[in-house]
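In the block that follows, a single chain appears as structure tokens, in the form predicted on its own.
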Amino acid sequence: MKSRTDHQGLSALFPNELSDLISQEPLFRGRQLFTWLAGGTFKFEEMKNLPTALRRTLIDRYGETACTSKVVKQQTDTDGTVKLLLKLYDGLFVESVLLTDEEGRRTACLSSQVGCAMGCTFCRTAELGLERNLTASEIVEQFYHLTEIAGQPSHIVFMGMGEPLANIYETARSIEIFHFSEGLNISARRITLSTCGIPEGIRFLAESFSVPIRLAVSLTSADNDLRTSLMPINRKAPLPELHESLLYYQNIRKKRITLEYVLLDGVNDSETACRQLVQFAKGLECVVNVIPWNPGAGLPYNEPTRDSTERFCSCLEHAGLRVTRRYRRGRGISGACGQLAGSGTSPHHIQPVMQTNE
């Protein structure tokens, strides 16, 4: 197998950057290479309008394919959810998910890190700790792997493994590639970044990022002490600071924010918790997305009942908030919100088989 000289990959490079890599060639060759990659063709030998000598040069430099990751396991749930386990160039693993809603809309749920350092106590990914950030190419490749197996998604959410704002520059680069008009050309309104709440990252999106994507914040509790116990990031960025950064973002971007609220039975589903959430939402143009907790092996929580979920949502609606309810998809293959665990990220945990839950 050919050794790679650049683990950053090629799929997150723009045409001019690809031209720079093959500077001995005419400039239009970089655009041709970009077009092949943007169309999902990664094997250099299949890029027929590139000269044979250039294809051989690329193969010698990068191997048979420009793709730095590969699918080692695919699972399909009865609701149409597809989960992929990807092996990265260094032997680590990451998961990504394709969700299909009742209208047939396909959404790619992408990871931004191998593992996660945020330590949210209700999320299985947190048990892994953080191995490393993903490169922009590794993020983009998840989209192409999902496309090849299940058809091209129309929407993207950064809600997989990891905290996107803790890997902000690689995440931002991948979004720019997705949005690039000469490539996939995915509308900014169809891309959502979900964060546990890192104020400096939120300010970066407000001030410095050119693509006006949607922002979602995992809140889970509007009680400062309870949120700290559930989401340790709250020690560094307590609720008042988070609220201030969201107001700042909204004042600049003029876009509605989603407050994601993972509902835990007997923990954050009371009438008092509802009132605290209503208070936090004051001044924000927002929608609250209520997410009934999805079980994770060994985690010390219980699912909320249907009745308690409806009571909590009704409480919010009576207070004048707009509320959506997250439908539970992918649970049969541990592909739902908070269930991604990357098979421990260790190659010793992997059995490269295809599994279908049908």
Second form
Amino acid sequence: MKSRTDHQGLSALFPNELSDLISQEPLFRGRQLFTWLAGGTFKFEEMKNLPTALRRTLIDRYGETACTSKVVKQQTDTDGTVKLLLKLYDGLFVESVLLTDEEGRRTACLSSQVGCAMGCTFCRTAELGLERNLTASEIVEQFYHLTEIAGQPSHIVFMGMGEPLANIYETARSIEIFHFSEGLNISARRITLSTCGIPEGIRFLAESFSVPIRLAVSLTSADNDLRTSLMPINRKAPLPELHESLLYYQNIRKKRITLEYVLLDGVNDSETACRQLVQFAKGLECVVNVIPWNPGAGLPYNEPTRDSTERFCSCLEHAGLRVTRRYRRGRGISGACGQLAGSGTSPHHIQPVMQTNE
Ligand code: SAH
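To complete the pair, please output the form predicted in complex with ligand SAH; the form predicted on its own was given just before.
Below is the whole assembly, all chains and molecules, this chain first.
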């Protein structure tokens, strides 16, 4: 087992690993501890089937709770979207969002890093730069905080702050925990990882990762030069290389890939851009998710109009592509795609009260 220091938390450990941590105890104690954590009980004092002495030991070692993060602010949008600001063990902040849709899906939008190093020019999180990777426990804890405040999510998407494939070990472990049959047991079909397009990471998911999750790739332009100017990762992994890694993934996983396309007014919404996207999608079993750009203060873009969004989507559909439009959920609380910038929030501005945006 990878040695884990105390701040790395307990919520991303499997029963046998928890047993290792309390090796003076009988083996089944690890499973008991796991069951409490998987059920959302983090306070050691409430773990009634653990002997008092063991509870004491755990409290001495980890404090009152096994949770390493805490909710310092919660906001609810009129459309039901809930956004949480979490304070991490070292004082940094991260945000998580719960989106509810008409079909009753309750999607936890989780962060994988504090900030992000990818530098996409249309994304507010990018402005923060990268502070650090989240631990797997910090990722798992986001799910439990959302559950406690807003009810248990049915789906998980890694579309919050950060680039999950740039923190692949901790992200993969958190997914294994979410999927573990003795724990939350969330189906792989209900977990989506969104990446800006890191080919090594995509190949890892294809060949070495045990959980067959869904893959979404943020394309945003199928013009190599334009994509490089919008998404610096494209310099390192240009479109042909990305395409090749997607074909590889598809050949192994036999799964439909989502191509996310953030629509920026007058930048990537022309007929030519549509044709380039159609060309890129050739050979891929994919669905294009068109996301009208969500404004971020100071970013030099404009939202596409409804008409131009529809025109772009129809152009793709006429060419035979499957298209979905993303709802603009959570915008009233800056909780929509690309609007998460919570770690930049100074502690002085945090109100420890429930805010409802109505
Ligand atoms: N780093 C990952 C996941 C986080 S971003 C990735 O790049 O996929 C999640 C999605 O939000 C991505 O598709 C991203 O392109 C999109 N996005 C970023 N900023 C946005 C904005 N301002 N408006 C709409 N979508 C945005």
